[in-house]
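A single chain comes next, written as structure tokens; it is the form predicted on its own.
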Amino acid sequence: MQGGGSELNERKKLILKAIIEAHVKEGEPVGSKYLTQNKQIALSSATIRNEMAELESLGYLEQPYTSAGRVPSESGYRFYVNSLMQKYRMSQNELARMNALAKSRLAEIDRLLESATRLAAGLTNYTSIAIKPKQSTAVITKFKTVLLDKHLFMLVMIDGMGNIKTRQITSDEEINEETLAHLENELNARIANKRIDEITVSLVMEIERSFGEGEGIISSVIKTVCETLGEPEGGDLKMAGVNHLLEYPEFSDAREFKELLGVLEEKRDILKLVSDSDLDEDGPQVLIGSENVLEEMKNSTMVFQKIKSNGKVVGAIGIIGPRRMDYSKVISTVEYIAQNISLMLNSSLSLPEAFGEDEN
């Protein structure tokens, strides 16, 4: 496959779009006879079959078994989302349900996200998730260091609950007991009992200046400390509509469904998947099949959008379903909810005003 869709003419794009939308609706392979009933495709059955064969050879379609119609491949879905999909126009009923959420005046972000999750699951008929990063109140109360060899040492971190975490850190420069004793003193004097948002660039630079010889290890150590304080398991993930997955034949395999359910219940991998995504991406992010990284989600699609307040990510709203997803509707739903929650948080508007509704 050449990729990017540059090899597709308008006729191939039209046929690919029709196949994807038909497969999303019906859940079955799509054949040329079905497409001849599409008024927008004024082509013979033979011509359509030839075009479908070419789309398959280019990697946009797959044939599940001999003499069957075609289904979209992962690449086909990706091209559809990037280039063919029309923006979904929400119905008045759907908008009314979203605005009813706004009028409920749920001030707390966690309660708001919980309600938004139930709403998104109801509107899309897929499983919805909401993520709220735990406010970082965790601190490390004591640091210890242990020299392992001249280029490797262990950093021991003890938090306020007495939990102990250890990380091995490699140094390009040679280190000794004296250097580590100095490092330990600096960490306990300047970093201990500080939240992650209190560990600023200026503080790190100050430590580096005062450290003198061996200052090269400071950035690696501080990075490790911040990663430990901000680990994704500290977040909270809420779900709604998990039962919707059972309505789709893609999840009929009991073993695969159990594995996917395990990922959702464990939460940690989903939290990490979202937290590792592009922080600069403001719009919906779409992970199709193997793009999810998680093996358990190879037959699933995840659409999510981060919610920001004053430039800081305070949560995310998302949808999980089969690769055969109504992308246009899901993306519009996620985008609408996330944007309006962000608008409400970033302004002095009341919730109804943020959602564009009158108070009365």
Given for the second form:
There are 2 protein chains.
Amino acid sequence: MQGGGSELNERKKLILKAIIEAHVKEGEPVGSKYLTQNKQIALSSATIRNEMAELESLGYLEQPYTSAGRVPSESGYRFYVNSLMQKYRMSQNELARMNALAKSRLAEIDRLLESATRLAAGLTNYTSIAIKPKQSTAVITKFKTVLLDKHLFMLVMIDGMGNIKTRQITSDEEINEETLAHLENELNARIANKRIDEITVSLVMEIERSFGEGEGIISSVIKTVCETLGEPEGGDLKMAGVNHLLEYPEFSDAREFKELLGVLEEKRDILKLVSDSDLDEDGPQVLIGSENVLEEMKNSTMVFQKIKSNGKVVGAIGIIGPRRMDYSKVISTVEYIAQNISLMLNSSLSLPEAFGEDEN
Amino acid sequence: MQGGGSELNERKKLILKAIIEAHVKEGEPVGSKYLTQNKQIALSSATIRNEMAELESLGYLEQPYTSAGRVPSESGYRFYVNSLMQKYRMSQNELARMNALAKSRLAEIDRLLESATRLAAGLTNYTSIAIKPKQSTAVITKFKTVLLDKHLFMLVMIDGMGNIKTRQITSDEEINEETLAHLENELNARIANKRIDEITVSLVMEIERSFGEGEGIISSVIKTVCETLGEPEGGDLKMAGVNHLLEYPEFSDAREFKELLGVLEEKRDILKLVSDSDLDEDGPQVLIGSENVLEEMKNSTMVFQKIKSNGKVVGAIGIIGPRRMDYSKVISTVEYIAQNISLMLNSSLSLPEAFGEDEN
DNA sequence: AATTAGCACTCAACCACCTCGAGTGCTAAA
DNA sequence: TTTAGCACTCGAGGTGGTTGAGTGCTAATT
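Any chance you could show the form predicted together with the DNA after that form predicted on its own?
Shown next: the complete complex, the earlier chain at its head.
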């Protein structure tokens, strides 16, 4: 289905490329006559028709109905992306907007990803998503506490991946700095670096015993910790530019669009899709139509790239649109943004290896 | 346009109510014959027709075209909501789902609102939004710092409204606990309780002077603080169940739906709409069609209620759907959820009044 | 052998026309 | 005051015809 395309001579490649680019631009089936306008193809419509017929029997083109023009098939797009496509040249304006992101120097990955989605959606006119994978917060390596009020404090947890999570916890009893410091020590001594199944009742009781009184908060703290460890958690998905999709006739069918929207809102499936994808692949990944496992996306294309910080995947940024998509532009954009973010994260001085060897 | 409806006799009210409820259920214009099936209305179709004609001339009904049935007008819905509607009785199942939210005991308003939107969308089958108003973080009353790593720390800021914001800040130089404690003190002494226009360069220089060395971080800290104060910030909008809207024929027109989606994504306008609404109104507020100022929402209805914690508005929860909406159910749902959340927030022991008099 | 002109054929899109029926307003009878 | 009866309106939906872009095939041309 995908066999390298070495069976295609140069002329077929030229025609296929022209058809795809015309179709992407116009959104309509491309006929033989239309292609004769193309200066690169100095052939009569009849000859082009013959070539098109062959390209169709090879599976690269499809005909919506007899006597309509041709439309690229999934394999057609795939071959185009793999072999035919030229690199997209960014305009000055586009470059400027991307670089503005880099200059913003947002430290938190959450806020950075949010800006990145908005940017990607704005540049491409498709829907953009940003993903933080559901990394298993297997253990918490370090606890910190901050007293906010007599009855309220904040628990800061740093996990093995260098993620920082905060939760606010209220207490009926009054809390003072000492109690909190004590709590912090106990947590770091007894709970830190333990998996959820290693947090036993006796462990909790030990902590409670070490508190003379004021042990009221402990159970809610432990509950919070366990929730943080246990939750499928982390898996977060932001999106922007959903409304762009409605500009494309492909999504004028409400039912289909509703399904896609449902998947995007549900988040779970998309997160899985990205997590399951080839981990070692550093560059942009392109899933065309049914290459997406999800039934609801069989008429869409997703382009995404993982974002690495110090060798670890910390997120991904992607674009979702119709199968008929400006692949060249989208792929370049995703690639450029993802690379920039990775760069920004790496330059803001490494975190991970520094953890755990610190004090505690 | 809206005049109390005292001009309507009981029979007209009965017919108007029946028309609206039939139209909400069926989604199509309601004819006089259809209404004769209604046991409550023991009249012939001809009589009903006469009444309908009068209701139309009073502005409560509209006719899509001669010889179609009648459709409620905006004023019709408005009158229905104000005077005709009966209280919706929740089913056991619905009550159970709402109470599950109350039991979750989420402390942070963000996460609470997120759960609430999902619930509201699920219960009503419309789109639900949750809003945190852009309260002017005019001043920060208290700073806290947490050292996370040699080159990274977290700045915790508590503003006048009791909101807690955290930002991570990286530094090229190494940071130690003492530097950080010093920084915290300086911030609390010099920056706390100052408006953004009161933070002068000389103030910053004073702080820098008080640091022998390691003053490298100060500028980025101040920058972060100013960003936090200056940003329109805070205004946050979550939504859920957008795809539900596509089930209603009202939104099958892609262009219109795209506009609504655009407004929802842009967030700004919706936030403004809710912020501008009657502050003193405690109950649910219903904006039908063009009662929404936004052009894009003139065919939609928004029902929302503010959420108060200790007398202050800390958010709102709402439903957006077509004008033809199950008002009774939606209003009850919004009301119930909003009340529950307010209750939860109040029961988790007051914050605001405790701030500022603490230490610092 | 490869290319092209020519031609018959196909089929969605478009339009004009028609029928159907739900629903109306009005009038006159009950 | 209510209702039966009737002529009328008008969108929805179906039919049939035309148009034209596009095809595949064949035969002529290079």
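Positions refer to the first chain, counted from 1. Superpose the two forms; the largest set of C-alphas matching within 1.5 Å is the rigid core. Worth saying up front: this structure is predicted, and the values here are computed from it rather than measured.
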Task: Flag for R78, CA shift 2 Å or larger between these two forms after aligning core - done: no
Open item on the list: For H182, does the CA position differ by 2 Å or more between these two forms when the superposition is done on the rigid core?
Closed with: yes
TODO: Please say whether, between these two forms, the C-alpha of E247 moves by 2 Å or more once the core is aligned.
DONE: no
